[in-house]
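Next up: a single chain in structure tokens, the form predicted on its own.
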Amino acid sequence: MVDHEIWKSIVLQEFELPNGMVASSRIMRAATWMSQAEEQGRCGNTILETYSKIRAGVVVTGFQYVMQEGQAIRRMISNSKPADVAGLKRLAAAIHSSGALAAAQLVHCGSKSQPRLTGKDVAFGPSDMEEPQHKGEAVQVKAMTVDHVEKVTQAYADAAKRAVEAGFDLIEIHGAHHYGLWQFFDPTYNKRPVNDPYTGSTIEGRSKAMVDAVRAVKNAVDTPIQVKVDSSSKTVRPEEVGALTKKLAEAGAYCVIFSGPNAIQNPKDAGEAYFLDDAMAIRPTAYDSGLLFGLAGGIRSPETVVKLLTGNGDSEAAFDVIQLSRPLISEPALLHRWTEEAKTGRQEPARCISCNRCFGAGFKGKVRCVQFEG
């Protein structure tokens, strides 16, 4: 249980960012894929009826797709084309209907585009490859060329110019969960040769493409970007990310957000917060860029979240916001519920119990909360 007083001054402490926007909290609901987007990535009314009823200071969408043949699932939404904008602005207007701040996350999933989706032959990522697939099966993914690499670069910028067409007020670039971006990082997936500029071989050619995209975001638009990273991966150490963080912000990132390869797993058996471990390691790096630093993965009780925002006493080791999607995905309203049970002295967990079904109703119609909904 969290007392009234301390939620009000560290949970609910408005949240200032760089261009003088206020949020109301320091919580963040987390990018999520809804499947909810209509055809061509539209956003249409169920979309908007979904956004409108999340509580939190900042709303992040599900990832937007920056070019066609970067999408990777079904039902994304687009952020591809000028067509989209109208639709990105009811999308925008329904956040902010909620009282929240809207942030677009923009993607492009590399290797794990679908092609079946794309209408390309191929996907395309940081070398030539087999991307495997769930059922056994697997994708032809041929490198992109330097000048490939740089018209993707272009097409987070032009995304990033519709999404403040549309009134978005800050832009999230996704550099987690092993899409374009991270894979560049990678060198699981990056194998290009020591002479290209985007080599697998060293830091500075691992970290260019996510540093270029926000680069050309920043020079794009005047709006506070963050960008979500993974803490490590199998051939990815926490001190490396350190590098790549430190990188972001002299492109003009304000905050990162610390995620990781799986951000579905179980909380009883990973812990809460399971990023926090791989986060604090990479943070010593970074501590003196002026970075903002969030986290994700698994975070369920306002007991943890209290002990995130404030270090538990170690202002050094204290996260500025915290992201939550599953818990917003079963109760999008749990940050007004804990509040009003923070007056009453009967905090209860998020009652989201991390059985992923969300997802695999996601695959039959739309992402919701099977649990508790039937």
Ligand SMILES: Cc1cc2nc3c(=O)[nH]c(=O)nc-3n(C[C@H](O)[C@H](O)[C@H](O)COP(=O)(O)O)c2cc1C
The other form holds:
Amino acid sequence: MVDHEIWKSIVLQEFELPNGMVASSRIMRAATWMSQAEEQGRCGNTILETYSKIRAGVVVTGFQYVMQEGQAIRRMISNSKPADVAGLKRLAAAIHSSGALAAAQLVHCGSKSQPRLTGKDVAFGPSDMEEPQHKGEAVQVKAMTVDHVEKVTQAYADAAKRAVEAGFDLIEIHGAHHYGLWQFFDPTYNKRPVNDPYTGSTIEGRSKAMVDAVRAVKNAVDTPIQVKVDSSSKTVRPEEVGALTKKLAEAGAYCVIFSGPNAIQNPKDAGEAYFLDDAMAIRPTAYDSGLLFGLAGGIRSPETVVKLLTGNGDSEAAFDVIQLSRPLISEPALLHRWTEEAKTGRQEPARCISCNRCFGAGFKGKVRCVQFEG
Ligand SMILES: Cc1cc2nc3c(=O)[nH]c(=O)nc-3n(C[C@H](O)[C@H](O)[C@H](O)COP(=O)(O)O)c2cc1C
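Next, give the form predicted together with this ligand, keeping in mind that what was shown is the form predicted on its own.
To see the whole picture, the full complex is given below, headed by that same chain.
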């Protein structure tokens, strides 16, 4: 149980963004694919209704593909063409209707893009490879040419312009979960030769695609940019992610959110806030970056929220924001509940049991809390 005054002063503390905009809380709704976009990635009434119910300081949308060839999964939101602006405008308005700021998460899914959705023969990533699928099948992945990577970089900038035109307040660049930009950073995926500007042999080369995307967005729009990155990976060391985050800061990002490759674990097995140790191993290598830091993954109780936002008494260990996904699929107004309960002296943790059936439901219909909604 967290004391009401502490809850108000820590969690409901106004969170000021670099452009002076203010979020009403330091809890963000993490980017969550809801499998609710309509034909050609359009935002229709179903997705608008879902987003209008979410209570958070900032609501980050599910990943929006910046090019059709970068779509990985059915019913993702499209932000790849001028005609998408009308639906995105309604989406931003739905998010604003609850008082939240609206962030658009932008992605090119790289080798994880699905030819059956994109209409291409292959997926495009840093290197030629096969991307394993279910049932022993594989998608052929073709290495992007330098020209192709530059087109993708430009697509991020164009998508950010559309998002801002539509009324979004922030941009979140998806640099995590082994999608396109992370793949360039991860030498498991990036086998590009030493003479390639995006080479997998140097930190400079590995960072370039993500850093260029941030810089291109920064040059295109006057909007705060946050980047979600993986905090742990078998093939990437913490100090390498630290070096990356410093470059992201130099390119114009104000905040980095730490996630990890296996994003949807169960806190019962992995512990609450299961990327905390990995994130804390990175942070000292990026303290002088001037970045704000956020954490996602397995945060379930009000006590943990406050511990993370205060560093449990150590301000150097404090996070500036935290992100929740599955708990807000199950209880979109969880922040409101926790705030009301703080007044009564009895705060219950999120009801989400991290069964991940919400994710599976997205492949059959739409993402929803199967445990409590059936
Ligand atoms: C149904 C579902 C869809 C998700 N979609 C996205 C997404 O579009 N972009 C993203 O960065 N992460 C996505 N995630 C991962 C979440 O943002 C978050 O990092 C992860 O679920 C851990 O947080 P949690 O324990 O609060 O759920 C998704 C997770 C779920 C369960």
